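Let's start with one chain on its own, the form predicted alone, as structure tokens.
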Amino acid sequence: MSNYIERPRYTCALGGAIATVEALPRTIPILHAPPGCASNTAWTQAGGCGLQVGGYCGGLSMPGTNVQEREVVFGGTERLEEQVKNSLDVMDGDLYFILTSCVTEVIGDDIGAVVSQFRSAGVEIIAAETGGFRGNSYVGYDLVLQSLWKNFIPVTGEKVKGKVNLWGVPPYYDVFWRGNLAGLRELLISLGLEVNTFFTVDDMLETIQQAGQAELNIVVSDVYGLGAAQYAHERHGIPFIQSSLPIGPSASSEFLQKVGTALQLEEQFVQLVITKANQRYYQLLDPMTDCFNDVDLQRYAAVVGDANYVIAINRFLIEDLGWLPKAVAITDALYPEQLDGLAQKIVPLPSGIQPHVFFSTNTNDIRKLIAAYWHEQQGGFGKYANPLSPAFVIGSALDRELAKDIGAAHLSVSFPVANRAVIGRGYTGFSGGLYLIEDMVSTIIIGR
């Protein structure tokens, strides 16, 4: 077994952890770390997700305590407290976020002390533990909203009705973040919702803060953020419900309906709403169905990211589109139990051939393996030959090769994304939907 992960598609929680602080309205992340995690987290940033990198306080811009060997060898809870004295004075906040590396984990420096010195001072503080070392950028994300449920929202018994929480995108790392989020609010907004998304241009920290008063809490991941889902479970009462990642209309009308029951919704309402919901989406799409069709427009596709992409490409391909999805590689550092609930979420083919399904979190034994596969269904020789032809490759910027290996064309949707620029487009939905089509026939016919 490898030791090592070759070109990964995710940092250390560490990494994930800031990123999804920079994402949080009016909230500053100061870093306890060593000098080079901020400068390598800002500059995986800019290379993978789509141009989106620094903003206020974030990128190389970011407030730390730059741990030297002085604190390594003393303790370093005197330096933090000088930076977050440093950072109160200069940097514009309305929530502080410190975040610890795994140096500043291994020497056993005090955090909560800290943080209670300043909160007793009337400061807005708290803090996650986010050393590297804990896992990937998802589970550093996944530490930042357990930190927020824990330390930030009050626990209250006031539940609002219609209200909800959603999260399981996360930030940058999902490189169409913003869209995602955008989209799914728009869903929810269709049955009535007042819904609170804490990462996106229209939340606040006042909505957050009121997180607790929500009735129903969706995740919309089958592997990020379930952990913040629980302990919000456990510790304000919250139910949730947990879905795939929801792309075009046959999702996103079982995602709309799942809600529904969750809150016991009138069932009619709910209907209305995806009916109307898809007739938009068909008229839309109709006027490009006779060029679709007469150009020949169908293809065998390999989907290649982390689980959320794989499993919601995967099925929009299948069910809403036509396509012909023969491979797919989930790239996530996964426990085993994890990787087999997401093997028995690929949907199969309407022939029920099941697309073939690769684990690996290294990008060159992926394409090594799908590249292997689809030469191997070739079958026959010479001109009778039956090659999985003409293909596409949904994958991240890392997958430009394997598509070259097997003749495909190529779409980057998955972290990284390096060679896209990314400001609010995103996937999710209805509409969403339209877009990945719109990005993906696109992609075929730009040569022409």
Contents of the next structure:
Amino acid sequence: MSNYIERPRYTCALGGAIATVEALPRTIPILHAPPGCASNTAWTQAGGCGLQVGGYCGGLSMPGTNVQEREVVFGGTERLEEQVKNSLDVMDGDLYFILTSCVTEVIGDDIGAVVSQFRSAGVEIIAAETGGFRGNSYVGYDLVLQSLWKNFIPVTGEKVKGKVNLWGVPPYYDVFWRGNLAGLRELLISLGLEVNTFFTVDDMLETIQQAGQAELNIVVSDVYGLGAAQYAHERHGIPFIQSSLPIGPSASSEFLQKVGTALQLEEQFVQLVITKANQRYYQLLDPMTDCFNDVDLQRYAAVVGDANYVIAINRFLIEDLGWLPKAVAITDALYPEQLDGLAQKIVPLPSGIQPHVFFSTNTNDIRKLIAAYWHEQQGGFGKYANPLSPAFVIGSALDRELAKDIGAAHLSVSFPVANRAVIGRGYTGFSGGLYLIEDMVSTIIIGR
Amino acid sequence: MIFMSYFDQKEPPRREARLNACIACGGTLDKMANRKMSCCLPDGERAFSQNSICLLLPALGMMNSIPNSVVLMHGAIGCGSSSHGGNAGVRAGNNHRWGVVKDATWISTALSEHDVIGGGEEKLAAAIREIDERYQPVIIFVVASCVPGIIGDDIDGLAQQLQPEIKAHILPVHCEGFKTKIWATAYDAVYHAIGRVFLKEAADSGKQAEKPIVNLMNVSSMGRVDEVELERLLKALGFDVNIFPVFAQPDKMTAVTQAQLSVSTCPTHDDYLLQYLEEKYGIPYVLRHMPIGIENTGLWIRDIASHFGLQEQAEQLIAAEEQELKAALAEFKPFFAGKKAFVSAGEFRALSTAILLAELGFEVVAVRSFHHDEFADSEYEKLVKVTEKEIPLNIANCQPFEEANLLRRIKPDIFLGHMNGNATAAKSGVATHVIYNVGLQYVGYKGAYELARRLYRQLQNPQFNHKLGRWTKLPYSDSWYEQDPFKYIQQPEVGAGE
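So the form predicted alone is up there; where is the form predicted in complex with the partner chain?
Starting with the chain above, the whole complex follows.
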């Protein structure tokens, strides 16, 4: 690991855990932390999450112990006990979720004892150890999911046919998580499945608590949420399949196929669903045919962002939209053993040309590497130039400087999304591909 | 030479100790205004609390603005991610000043479990060396968050040891969130680093300036539009203005030691540095009134002018400005008359804005201040003259549950809260307006008018919040609204011992 990360495109495990708990229905996070961890999360969301901050109990309304030097010296469990007790009176929730911080973990507070004391009194309360030094926000997301599987979802031998759980899309740090989860749910419903997505406004704690009845867990990420899938497999006996995030018709068709196979659904039925969805997609796209071709909307592209989006968008651009991604950069903090596997998920152009894959956590490095690569690729002779132009950067708000350097249009999709307002939009599934076309093309033609 | 001795230490004192600042109090304005807030104890707390802000956040607001600097967070990967929120202000701030949109550069040492056990100094040293080489900044702020404070990483020792081989100036800044509840300590922390490491001996300007130079302090509580308004007023009195420290080019920062007077817009921000500048460089200062509101802007101008014997010019300026402003405000006043306003923000901001609202014809019905210290006593006394005496006053480091309870009792027509502090009122169905946002204008005569203009706009259609109030729910139990809003504040009875 390097000695620093420049402008990290995530926050810490606690920040990711806070965001995840905020997205659970009627859940009250209780932070065992110094005063700034919650506001740090809120300001991060305000700047990076498409103007979405908090949730039912988010921002600065989250209860917390606000630990100070006194707790650092003498321990903070008494303060936590008092805080939980009073939170039950003031806050209206169906689940209380204690999250720990760097400080309270380093000083060694035993929160397990506090939790069991309240649980034995019948309070629906669980905890996760999410000290920031454990990793980034995606780790925090996984830790919260693991805690749900350990402490909230009962183990049951009774599996219900057609019932599945789906995750791999971290709330807030995938800025389009609500739309993305809804898009994926729509896909799975088309296969006749009952889907628990945990974090959308249509999910409820009651159904989350029945997650143990599922016959399959589906993780739509090559990186996020795998710890929880492993745990649920071992402890709850639920197998899981893993897929890259499906964006657009090609990936979505393959995703449906993969789920169908795992659940042993009738093949003809699955094929029919896939065919209909493709027909619908192209029926919707059809009226854009004239303009798409006449305006010459094919682009060279650079894709920068988290592993979920880079793999998914690269594939969509290549296999569905017919664009030319020439360079992609994955910005996650990864272990060396993860790199090869992820690089292999970057599909090549039909010509066989592979987009150049960069792994870097540093915005400035990415900017320099891709800009240099872009200029190196310049062909031509004499007055005849053959640059990688027209170009488009699909990345985060931090990649606007890169877009300027290479003369490209730009759309923020991966965190941080500072310059867009996001509510229900998502890019997964068939419809998501259409939304992505709308957003990219709208950017190109904005001055029209 | 008490402040010079503070600056000899590695980190500034906590405001709890230096100023007896406190964060937990509830009562009514009249009971508290004239008692020097004796009810509010420096270590007072709540038995139930919501999360708050730590000093790192406002400190980043200052540091991220400095051109050609890198902010190196020494901590876990999350500390400093609030810069994603601050970055919009940095981009706009750069654009407003130089016509170039530019992001801030913040970097994290991303301390891992391994570093927590083994110590992070080596990693920090390597990061400083690499950053110096690769980014070539003029300043590297090395910022300690909570973890280094507990595991004992010595950022000051390391900075001193590395400085000879590093081209950038290394400024160690202490932002350990568990060390203070008063996040205004942030200003002391950044000023401390600048004063201790960056401002050396008084630079000799070499020639006598034609006009008197005044330092205008801005810790990022004002956007460029507000600076322009204060510059306009100061220039009208014949001064040159040196704005410090936000968006100050590092090579120009040192000019702060050459002014004839330092001028603060808020005692919550600047007392620590201004007293140091006076002790060390003999620069007197003005630190009393905040130029928000009609009367207060006049008082602020008078303080500065009288320092230079320009009372007469100041009176002429104030009279002309007030005349024009009052004529312009006439359009709004009938609309505002009798409407109830509730304000919540940093102490001085909340109080001076409340006084301005009273000047505009609103009835101020409740005030919340993020903390309290002695500087604001005079401001409470001004306020109590223009409002009802028994309105609720709440000292709270945010704590929106108290606010939600108060809002339901008071039902104001408009709520003015700090950034990230308007959601409770909005979801209670109350029209809101942000009391601080660096893109908007608040300060001076222009600011008073612009605020009035925005309130006039807001109040013409508060439907967004009304509908939110109808269809969303705050996360509090029904029974909470029936309790005393100050139930969880651990404090002696108001008035005890008096």
